[in-house]
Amino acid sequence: MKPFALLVLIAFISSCSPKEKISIEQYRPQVHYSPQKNWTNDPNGLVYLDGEYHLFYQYNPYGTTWGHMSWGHAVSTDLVNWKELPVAIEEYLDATTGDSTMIFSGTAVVDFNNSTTLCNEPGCLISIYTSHLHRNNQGLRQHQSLAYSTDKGRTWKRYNKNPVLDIDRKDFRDPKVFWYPEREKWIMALVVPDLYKVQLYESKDLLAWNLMSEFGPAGDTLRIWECPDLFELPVEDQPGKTKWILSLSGSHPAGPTFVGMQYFVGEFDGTTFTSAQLQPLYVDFGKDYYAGIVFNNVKDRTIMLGWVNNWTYANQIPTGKWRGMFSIPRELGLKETNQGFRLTQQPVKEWETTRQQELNSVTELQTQTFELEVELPEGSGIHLFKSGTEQTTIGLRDGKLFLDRTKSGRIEFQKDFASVEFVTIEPKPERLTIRILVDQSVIEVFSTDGLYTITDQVFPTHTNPGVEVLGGAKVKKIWNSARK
């Protein structure tokens, strides 16, 4: 290196503020999955096959903001430790027209019976995704296409007669496909976003699809609908009783400035989903849980994974060479309460392996990756990442569980980022026990009964855990979760 260049480099490093230095890798989670570089958003193609959980996801191979959508790929044997693999399905160009097709959200299934006849033997992976045709950055059309893999998702071949479903619309996307054994057929749920409709299709071979029914508009229609999923859950403590859940992404419980997830509880007869639910129910009350879908081909439990970010500020978060991560995989349940049927969510049991060391006091914490079990009496709370006037506060006030990130360090990058999230606990409790999982720049809060969750990103300007209890709150258990 030339001396002049070296002096310039030294001057540049010296001029960086502490916030700029700390943002490069400080915010990367240690136990949540994020790609090593570039942009990511919706989880896609969640499926289990031969000992591996597959996470495909929306990915830009060329930059840290949204664009050039392709499917990234990671695998795990335990839902905790993920291995990043090469891009699975890439955006491609039409050599004749010059039009580009991006690979939007979709599903992966295990075709055990080789119903497509595209593979030489049963058990190959089939992906059904939205093919987004565009020209000069202008969206022209969305339809559903198919690709298949005979090597456990490492390489893919696009079906030569794509698309497999096209209704000639600009917005028509996000297919979620699953096997329905009662009638031995495949079911596809997808959305007509601007009409607030979920359409249900059926197929015997994953290639030819017939419309069965529609659901919506219903519930929250303040933003377009995206990323539907349809799955059955047993009702807790009611043996033999089940309900069907239709989940989708759209507006946030705080209003249309932000995105969030809602769900409907109802019945599915193999053709039509029905629900008597009048009010929207929400999956998570934080600002950073979106596009969640459940894994296919997992027996005896239902596991959802979501994108940790929000479209309001997703392209601006100060994370350096990467943007976007994924939540803790959550096991879903269903409970009948005095207010009706409600989803329950808990971190999958495998997540307990992230507990590296149980501690006796919060003063022993040395990193910003840790787990707490906290008892909150009414009017109490706990600070995280406390340093001077900087803090993130979680507490119970007036029967509401809240997370306040208005003083959480870096909040200046987007005008709407600083916010207070809350959810009303019913019936109003005198005290509430919660589980808080902290991982550098993400906080996931679960009530111990699983009925309430809050997921938020925060960007401290320091590296201290900064835990401080307020007003009678009691830290019952403490684990260091940082990787050694």
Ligand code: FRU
The other form holds:
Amino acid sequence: MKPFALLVLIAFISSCSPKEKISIEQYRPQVHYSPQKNWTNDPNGLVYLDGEYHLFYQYNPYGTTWGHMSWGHAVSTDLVNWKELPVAIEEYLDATTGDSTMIFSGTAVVDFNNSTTLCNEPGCLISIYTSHLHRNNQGLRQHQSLAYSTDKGRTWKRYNKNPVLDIDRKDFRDPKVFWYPEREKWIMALVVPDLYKVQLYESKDLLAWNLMSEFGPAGDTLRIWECPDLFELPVEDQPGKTKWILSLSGSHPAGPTFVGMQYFVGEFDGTTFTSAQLQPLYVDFGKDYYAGIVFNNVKDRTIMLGWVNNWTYANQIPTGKWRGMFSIPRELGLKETNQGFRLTQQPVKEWETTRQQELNSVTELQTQTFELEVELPEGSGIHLFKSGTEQTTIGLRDGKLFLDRTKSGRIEFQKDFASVEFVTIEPKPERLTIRILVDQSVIEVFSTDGLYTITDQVFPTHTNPGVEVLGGAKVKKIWNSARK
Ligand code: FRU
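Moving from the form predicted alone to the form predicted in complex with this ligand:
To see the whole picture, the full complex is given below, headed by that same chain.
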């Protein structure tokens, strides 16, 4: 190439806005948040403060596989458009022992009454995270530590008397802390993973913690427990009635080859969580929804988001300079059905701002970031990312909502990735209406009543795949989606 032509080419490439550059990166979601580069897992410290939602997350600043765990950080005013900020809390070395401490999953709270007295005035952010002490990549011990920020999460200081909670165990992690106004105290839920136990602690100052009670083993114990959360939800159509939900991450509903999330519905009296539930209940039936927790300090609604990935293949997914993304923030509800109390999930209402244009036909779709509303009579379905023999199928068969990604494109990177997900709809329906949110390499399916969700990643190989409707399925709404 002649030097002048090369210069023109360089000028052209650099004149593209960052957004345009992102949009041509293979598999990069356009409306789901993913950090610009490197490895990401669990959401951490979800909290709302002064008009900003904070999303901290498990992050490796040095590579595209798990390691050097630190807290990455992004903020949003609307839960849709996120701005990535510098790493918030980093892994650190102990100069005397040479051991290093990774910053594992945890929580952030607004210390509205300056209970720690670490900040000069009320309202600073406190993070309580698992300090994972390790030597030569061998975990030695996990305890809980604290950091504080007086500039809305931009910079953090670690508390100089860390850790604040240590029970002398190698595995003891993922604190979720929230304010319990009835007794004016802070509550922490965290897990002893290999004992399938959630422990509940209380504190007045976030520094000294007192064990109140334990829950478990219960429900699904096929894999270790991680990332618990405890929150109260109003029961739909039953004014004044509420229940408490204990959610946690562990085995997948399809068995322990994969990870997934389960929940318990019960009561919490300020000290103890109890549940009469007999069988395990699961949050999402896809393979890619894990470590979800809810935001602190959000009034009048409960919003959860999860990590879109699965430990079984997370380190191998064929994305480029980044690995890992987060789900659509979901508003949670609780419904009393004939089968008992069930969680409901809907994309937060702000998600509707991603709808760019309403289209009349799926043939008009020009991008792989879109939303569909589809009515599925029994025996019908829809192909997404359809090109030649490559396709991802969503359908309703024998009363089961399913997503089949066995022919979805790149599946070879890990032997268990090519899977079919399904959930039995109760009672068996003649038809089911679903909302499908497609974003380059992630699909989130919500039944419109919110009772069933399937979240899966796919890695199609064709550039202009289409949508194909099968056996009486009706596409009722189609939108192109994009962020502002
Ligand atoms: C869950 C998890 C947590 C831990 C973190 C480490 O995915 O294993 O239990 O704190 O990831 O990155």
